[in-house]
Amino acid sequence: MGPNVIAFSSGKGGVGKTSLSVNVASLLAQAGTKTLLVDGDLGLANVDILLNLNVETTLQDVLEQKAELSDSLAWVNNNFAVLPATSGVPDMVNQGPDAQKQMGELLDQLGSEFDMILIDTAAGIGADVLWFNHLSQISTVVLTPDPTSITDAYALIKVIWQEYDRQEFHLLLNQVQDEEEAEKFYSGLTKVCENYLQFRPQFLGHVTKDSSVQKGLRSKKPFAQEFPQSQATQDLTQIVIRLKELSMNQA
């Protein structure tokens, strides 16, 4: 697999992870990067809802060999495609080794067709979240200043480290008041990781709390496209630049 797969995960739900994944993909595509967004929330998929896509086949159909991979891609524009998942199918969450291997092979296949692959995983520490991170070259953990978000983000990092010995994580602070607040919470979580796990997560960046984000969600369009001058879009643009640099450095 090429060094172009990035997982977006979070310890808890409600931190804006899927919205950020959608908007990062949109900004990458806008910059000319052929981008695939995989909806890795296998039981409660919603990427297609945020983009108002008409989905006919899903990742489940591909894994069960009911559809060809190419037929399951939903194209937002010429540079941006989505591999949608299912919603309300509990069995999809508990995939065994065979399905995990198959998913790895699918990402390998797609790696030759796209410049960047983003995986929006489910929240929490489920098996699917862990192996999507294992399949990725870059693990991005999204969190907010909420104490439970920080605690759960640490738990996620710890479990992935225990299961796969991954020690490189990139933290994305969302819904913060400003850069100072983001750095404060990043510093706090970093100290805990250094004390108990003996490694230091990297700071990917922050996204300021901004009303344009909710407006984008309600309109079912990426806020980065609807409100290109907003503070949230400016913040996320810097994060996209860093992600591209990270991907190039690992190539």
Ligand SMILES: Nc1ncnc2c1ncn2[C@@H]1O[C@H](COP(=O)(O)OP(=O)(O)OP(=O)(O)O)[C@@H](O)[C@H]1O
Contents of the next structure:
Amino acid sequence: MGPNVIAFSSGKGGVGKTSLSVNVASLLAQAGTKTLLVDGDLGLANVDILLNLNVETTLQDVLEQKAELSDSLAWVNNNFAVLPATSGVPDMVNQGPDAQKQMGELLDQLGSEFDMILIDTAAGIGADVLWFNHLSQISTVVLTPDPTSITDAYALIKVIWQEYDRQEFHLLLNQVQDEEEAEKFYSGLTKVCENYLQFRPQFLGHVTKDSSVQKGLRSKKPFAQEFPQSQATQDLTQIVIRLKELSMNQA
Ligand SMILES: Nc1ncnc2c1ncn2[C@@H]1O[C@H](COP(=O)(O)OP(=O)(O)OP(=O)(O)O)[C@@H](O)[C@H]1O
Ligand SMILES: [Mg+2]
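Given the form predicted alone above, what does the protein look like in the form predicted together with the ligand?
Complete assembly follows, chain above in first position.
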């Protein structure tokens, strides 16, 4: 059995991929799942900033064979490690087939050490975003009720489908008022996918717009740990349960 790799992507930037993937990882680890969060935003990395990690070597160093994989993992706790990336290295954004192959091998290697690997990708439909999704068993598309976020989520789904023939996508509606609003936007995008792509994405869940997300960001600690009772943490807990179920079905 290969590793359970889950990508968090979005068409539009700033919808909450990093905030949510950091906190999903933190909740998984808390529940005893050995979890790795890969900072796949190769141009504008920031997982390390959200977690206040002291980063010495990064994914880029590993890919360039300047560092050992094991030396590059930054451990948040016994069950939670981060593979950080470097910010502001433009040529890393346009990875060629060699780096893709290497990244696939790295993930295989890491799969023997971790139960779950999450990848926080960059926004958009760049080559790196597409191959991180290709390397993942589960593609999560994060979107908000913002109309441009919905159009861009559709564009991302379409491009990954065209490029890699993937038809299974899991939509995560973020910054919504409630589940009802999330389902409304989910149905809207699903209709478009059915009409133009002939498949339906699945509903992974929703996260309410909640000030604890921003507070967590400012305190540089996962909001799920700082504010376990918050609505955002409760919503995310449901998502973590579904992700575990999905990954069990992959096994
Ligand atoms: N559920 C939420 N409620 C309130 N604010 C949120 C929520 N989710 C995300 N945010 C806020 O949205 C902003 C963007 O979040 P984040 O950096 O995680 O997005 P991103 O998709 O990773 O962005 P990028 O595309 O630049 O990588 C942050 O200020 C974050 O606090
Ligand atoms: Mg981000």
